[in-house]
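A single chain, nothing else alongside it, follows as structure tokens in the form predicted on its own.
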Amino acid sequence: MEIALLGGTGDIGEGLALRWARDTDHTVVVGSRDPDKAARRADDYGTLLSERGVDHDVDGLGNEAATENADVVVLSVPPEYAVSTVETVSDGLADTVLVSPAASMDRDAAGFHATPPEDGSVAQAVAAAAPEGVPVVGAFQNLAAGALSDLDAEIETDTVVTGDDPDATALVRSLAEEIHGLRALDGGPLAVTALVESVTPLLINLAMNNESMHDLGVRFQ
């Protein structure tokens, strides 16, 4: 399977790219608006993996080229760019599953606060922008990017997966659980994704205010 991480040069994109490349046999494509930047970062990821003796399949391309042959496209871009990125690559999204890991938030003197878009959540805004028939799945919003990109760190974390297409959500849960230490939970339809996204600013606030919780994740017991 080919997984494209659009904005895969950023924090969450890096972590997912490294973990999937290390833990699975899937082809991982790092996407960026700048193809040269994508190629450089893919080389960096490849070096990290090779140093650990991992036989990897990581490539770097512009976002549109990265989307063309992908089975799953992860929008690992900042939330304010999620919709515009979908619009840019829409011609290549046929027969793909589109995954939204972004959470919209603002910061003030008190800390971080969820700021959902008018559609209700970033994932729902992505679904509204996606071509008809392209399933959108919410996942990976609450992961600590620092821990995910540190291949020496052991993770034991849950990710809540939401979506309206049973086959698409099952696929994303399966891909998530191929990452060692990650457990995927069915969170229900896409309409509840705002609840999942709103947990992210809470986790950041906890990490900021508690020294022992720098790379905080969620495990439901």
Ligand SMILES: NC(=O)c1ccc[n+]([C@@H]2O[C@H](COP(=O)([O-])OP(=O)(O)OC[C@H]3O[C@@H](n4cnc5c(N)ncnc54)[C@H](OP(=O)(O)O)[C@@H]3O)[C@@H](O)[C@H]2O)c1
Given for the second form:
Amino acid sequence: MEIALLGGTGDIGEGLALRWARDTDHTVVVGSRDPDKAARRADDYGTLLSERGVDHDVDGLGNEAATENADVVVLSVPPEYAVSTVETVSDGLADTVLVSPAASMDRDAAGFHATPPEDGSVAQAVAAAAPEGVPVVGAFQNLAAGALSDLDAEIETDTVVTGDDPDATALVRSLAEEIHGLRALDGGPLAVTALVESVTPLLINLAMNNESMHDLGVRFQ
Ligand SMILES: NC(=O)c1ccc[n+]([C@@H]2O[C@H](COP(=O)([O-])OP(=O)(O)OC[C@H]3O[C@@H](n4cnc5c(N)ncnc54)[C@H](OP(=O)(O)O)[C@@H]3O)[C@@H](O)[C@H]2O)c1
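And the form predicted in complex with the named molecule, for comparison with the form predicted on its own?
Complete assembly follows, chain above in first position.
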């Protein structure tokens, strides 16, 4: 399986790339608007993994090239650029599953608030922009990038997976669960993804307002 992380040079991209590269045999492709930056970041991730004695398969390419051979494409870019990023890679998206980890939010004096787009959620906006027939799945919105990137950190958290295509959501749940300590829950269809996306600003507010609560995740029990 080949997983492309568009904007995989950033925070959540780094965390997911390192975990998938360490915990699975899948090929991980770090995407960027700048192919040289992608290659540098892929080298950085590879060095980190090699220092730990981990065999890995991590490559770095421009976003369009990263999409070409991918089975799964994770849109690891800021929410406001998710739709434009889909548009730049749409020619290569046939036969892929598109994953939206985005949570759109704003900050004021009270803290962070969810700011879903008109479509209801970022995932639904991505689905509206995706070529016909490309399944879109919401996942990973409530994970803390810092916890994923710290390979010494034990993860014991859930990710809620939403989508309308049963095969695509099952595939993403299974890829999520290959990350050690991560449990993937079926959250229902894409239409309810706003619920999941809105948990992320809550987690950040909790981290800001409570001592020793950085890099929070959710465990449903
Ligand atoms: N950070 C977290 O803890 C976390 C957790 C769960 C979910 N998420 C979600 O994951 C997504 C990425 O978050 P992040 O914190 O990783 O973001 P980030 O580090 O700020 O950015 C990720 C990458 O997006 C690319 N990017 C920046 N501006 C862009 C633009 N105008 N068009 C296209 N690509 C652009 C950049 O890659 P290049 O310059 O290399 O192209 C950047 O490295 C967001 O939707 C966020 O809601 C984040």
